[in-house]
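One chain is shown next in structure tokens, namely the form predicted alone.
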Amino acid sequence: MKELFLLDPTITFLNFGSFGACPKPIFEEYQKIQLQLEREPVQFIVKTGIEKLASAREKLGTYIGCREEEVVFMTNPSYAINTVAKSIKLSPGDEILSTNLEYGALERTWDYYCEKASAKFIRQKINLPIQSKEQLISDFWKGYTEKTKAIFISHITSATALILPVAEICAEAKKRGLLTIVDGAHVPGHIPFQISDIEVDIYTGACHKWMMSPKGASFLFVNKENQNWVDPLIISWGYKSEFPSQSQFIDYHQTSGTRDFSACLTVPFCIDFMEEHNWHSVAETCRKNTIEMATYFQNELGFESISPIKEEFLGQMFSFPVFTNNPLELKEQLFQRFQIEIPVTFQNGNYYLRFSYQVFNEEKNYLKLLNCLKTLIHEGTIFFG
């Protein structure tokens, strides 16, 4: 499948996590719909193309597990999640429990809210290496106090690449009541996943990422009982709508001023290209390819691994420690040295590698990258375990 993507064939591409690469054939469907709506802009904006929004809705509610008036799009993760920090109402000493393994920028989404209200966002230590799904959860839960108002947690990590226990976790919190936020962001397509399954009240996740959409486009789901609080960012011609919808929830949200929204009506014929493909036996077979590349790394470099090497905490990605005095630089060799584009993550003062296998990656892709850190080891560049 290799063809059906844009990607520099002279570039050896292991970072499908960070923004994902669009197949041709949704691409070109993209680019059909930017036509239409340079064709005849005025009816595409007000009406043709919230049409086909409330259609790309209502399937990617399906393919998620949630109703179509429980989802949004939005840009991109951070603006969802900004939506609702800026929406939540903090006293203070209120206290978001999160974990000490979030995304950067939400992290400081989070600050910024949390200090503005005299509020704590709380970043529980994870101990790594993980030992078990059991001892994270007892981790999370030890930042937990009577002032704990909410909690917000990762789904898949960014910087770790690993896999928390949100179910398990949102049922815990659920029976303490507090209010639920996931960080969906590279899940959908990803794993296996249904809204559904979890006790949660916000969920967010990319398009863009591995459901393989076109830049700027991704969701914010939150269920029917907290939609009233979460106010849009941009306050625009869906406040007193002159024709509102059956939902308050997306007339708010869905109406941010003039934007080109064509990205997320490709989200079908991701969902269709998926099915076409079999995507779930094609993301099935790149975890278990994930977790072998994973295992043969670890043997010939010798690091100790942040987790168990398995599905329980790995889908499509795998982070691993790397000590290196310039990372900055590490990360450029790699690409412009041996046209490498892998990221060089860094979190709690620890630096990683994070390697993504997708469809179109193959064995001798993830051995040129072994041989080029070799070579980095020998001349003193880098160095493991």
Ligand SMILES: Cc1ncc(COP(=O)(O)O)c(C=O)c1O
Given for the second form:
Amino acid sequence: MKELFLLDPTITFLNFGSFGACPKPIFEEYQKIQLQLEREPVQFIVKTGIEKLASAREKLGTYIGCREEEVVFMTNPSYAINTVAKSIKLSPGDEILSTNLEYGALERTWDYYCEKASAKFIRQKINLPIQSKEQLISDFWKGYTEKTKAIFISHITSATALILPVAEICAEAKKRGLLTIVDGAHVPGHIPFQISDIEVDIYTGACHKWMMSPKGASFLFVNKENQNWVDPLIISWGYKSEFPSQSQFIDYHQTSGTRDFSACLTVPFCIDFMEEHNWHSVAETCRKNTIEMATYFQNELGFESISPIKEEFLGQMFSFPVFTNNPLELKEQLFQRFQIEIPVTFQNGNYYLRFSYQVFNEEKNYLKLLNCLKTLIHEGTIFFG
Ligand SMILES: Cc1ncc(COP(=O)(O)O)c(C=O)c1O
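Next, give the form predicted together with the named molecule, keeping in mind that what was shown is the form predicted alone.
Zooming out: every chain and molecule, the one shown earlier first.
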């Protein structure tokens, strides 16, 4: 499988999580679509491409467990959550309940729109290390007040790479009459999941991470009940459309001016690619290997893991705490000196190293990382608690 990817073979690539990586057949399909676009831009952008977008949405809907008219392609999850945060009607004092484990860009998005409305974005503290799902859920609901209007949580967190119990949290939120918004950027193609399995009103996911599409393909799911208040970020031809489809939601959000939506059109190909290569079992093996490597790293380095090292909390990524006075230097050393691509993440005053495990990774990649970390410990650049 390694040969299928375009990745630079001189780099030990342990950061699939940030931007995915596109296998050659998918990238070739992408270029084929872009060529079709450039051969007849007018027909493609106005007609044939739009028809293909509808069938791509349908196939994506089946894959993620929702109806075609509930899902629209967006460039990235930031675009999707900005769309929602800008539209939501907040009164002064209203609260959006979230966690202190969210993705930094989207915390900023919520801060921005909450501040504008004199509302509050609540980063409820989740105690680390997590002892159990029950403890995490109980920590979360300590942030609830009568002012809470909606919840916003990651399904898989960014810096800490933790799977959060979104099904349980959304079910409880619905009992309390709250709107449920989930950031599933890392989820599609990563862990088994169907939107229809949980009580979520709004869900975003990236196709260009674990589904391996080219960059610029993500989605926003909004259930029928909530589509009427979610305004498009860009008002374009879809408003008062001359050729309305049966869905105003799709008309409003799909048209945002001239753009190359070829990456979105590769999504059906990505789904077929994953089926052909038995991705269900590929991902399962990677998840098992992640657990094995995480346990091994913990034993070798002696850090305290931020959650139980179990499938309940971990997918194909593992974040472990590292102490350093100079995180930029650490990143630089790992990449420039050892040719290892791995993020050094930061949250709530702590630094983490986050490795991903994808089909092309082998045990020797992690042994190399471990040896390099031991060298850096020896040189006094880092230590583990
Ligand atoms: C939890 C989470 N949400 C959202 C995103 C998407 O970010 P962007 O919109 O910048 O691509 C990421 C990217 O890594 C993420 O980890």
